[in-house]
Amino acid sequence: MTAHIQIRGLSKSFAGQILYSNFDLDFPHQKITSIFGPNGCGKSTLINMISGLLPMDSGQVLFDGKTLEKTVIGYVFQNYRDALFPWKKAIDNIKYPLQIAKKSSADIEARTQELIQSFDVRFDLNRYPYELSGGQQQLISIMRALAPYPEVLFLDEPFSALDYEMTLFMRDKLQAIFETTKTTMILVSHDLDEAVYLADHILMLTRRPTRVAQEIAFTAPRPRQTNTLTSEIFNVVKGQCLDIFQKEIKVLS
């Protein structure tokens, strides 16, 4: 798998405490790379640091050999309710980046067009985001992330505070957009199932000072379904990270 985005030399610590230290990764392209590890090894910090929202202590990081400036980035956060503008309507906030872009305004309106068919979405976009459910803000969240045609799509764990029903739903449209658009996508997650399920490239990180445990490819075809939960290469994959997992726990315990 040819690398897309190359981590080299990174360091970061909090109140002198060591998160990580001097570590490369190398992350494939046109890939779903889920990022599972112990709580506090740092799996939001990490995509933090990459998309440029945490400065680094040190290190560098290339997006196909470029700069983070000169890469187009989309980035779905947890908290979709501080993530969305309140002042601006739904729809609004799906063409923010574009707007910030300069696109025209024939682009801005066609390419959020072609988002609302895309996620079949049938609420009022002329609402404010308090007025939508949390599933809705959750989409708009996505739809906006996505609106400028994004080279890497980076997810926070981003169904955690869905029901199971929407959060089924949002994982096939995920699905659907990467066939479509083969965007590299880094999934956070706190769900081994979701981190597998979603997956082609599973990063396992250890405890702090944080490094990589193993890295573990999920190749069950696409679009995954159902039944992929229960079938044998995912139970088989699962229990590798779960093994991975429960050894870094007792090192913690």
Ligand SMILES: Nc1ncnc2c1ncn2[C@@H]1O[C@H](COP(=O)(O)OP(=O)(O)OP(=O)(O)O)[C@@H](O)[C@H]1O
The other form holds:
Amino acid sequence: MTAHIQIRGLSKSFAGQILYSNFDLDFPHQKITSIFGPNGCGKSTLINMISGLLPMDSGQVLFDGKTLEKTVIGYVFQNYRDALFPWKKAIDNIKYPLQIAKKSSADIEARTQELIQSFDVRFDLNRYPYELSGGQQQLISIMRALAPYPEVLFLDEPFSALDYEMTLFMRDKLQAIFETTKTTMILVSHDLDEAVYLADHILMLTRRPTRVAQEIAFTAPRPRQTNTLTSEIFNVVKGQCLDIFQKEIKVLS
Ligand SMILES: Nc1ncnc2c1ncn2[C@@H]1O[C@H](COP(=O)(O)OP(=O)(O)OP(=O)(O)O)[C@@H](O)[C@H]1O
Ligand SMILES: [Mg+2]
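Moving from the form predicted alone, what structure would you give for the form predicted together with the ligand?
What follows is the whole complex; the chain from before opens it.
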């Protein structure tokens, strides 16, 4: 399998405390990789460095052999309330990355309509973010991230601020987008059921200094549905993840 994202020799410390030291990792093409690990092990820091939101101390990240500057990425933040531009209507939030990329108004219009149709959006996109529900805002945030056809979509606990009903809806929406677009996705989730349910691979991280404890494949067929959560393969994989996780959190406790 060829790597889509290749991380080599990544090091990062905060205030003299080593988080990553000479860390290597590959993320596969056209797969959903979930990142799971103890609190504070550096999941957000990792994807923030890969996506260029945070500088590395040293190391290299390549996307299909290209640098970040030559790669289109999308990022969905945990806190959608801070992520959307409150002064822009929902529709203008979605259009924003296309405007930044200096697309023509015809292209922007066409892409926006395409997104609206593929997400089957029924609510009024001429409303401002504060006029929308949490789930609707996070949907806008995901549509905005997808607008420029990102090669990689990063999601840091994207559903953790949503209620349960909306979380279930959004998980399936994300899965449907993945099945249609096959966009490589890197998902940080603190919910093990969610991490496994959505993933092709689950990347289990250790405590700091952070390493990959194990990478576990989850090959249940898509679309995954409620009955996936009670299937044998799901429970076996979740059990493996839980074992690794528990060993990790025992190390220092
Ligand atoms: N800007 C910063 N300055 C100093 N320390 C930081 C900074 N950002 C993160 N850290 C520290 O680095 C470690 C990793 O943080 P990070 O947010 O990446 O963890 P995480 O795995 O995403 O945690 P969580 O599960 O709580 O979301 C933590 O110990 C955190 O305190
Ligand atoms: Mg985090």
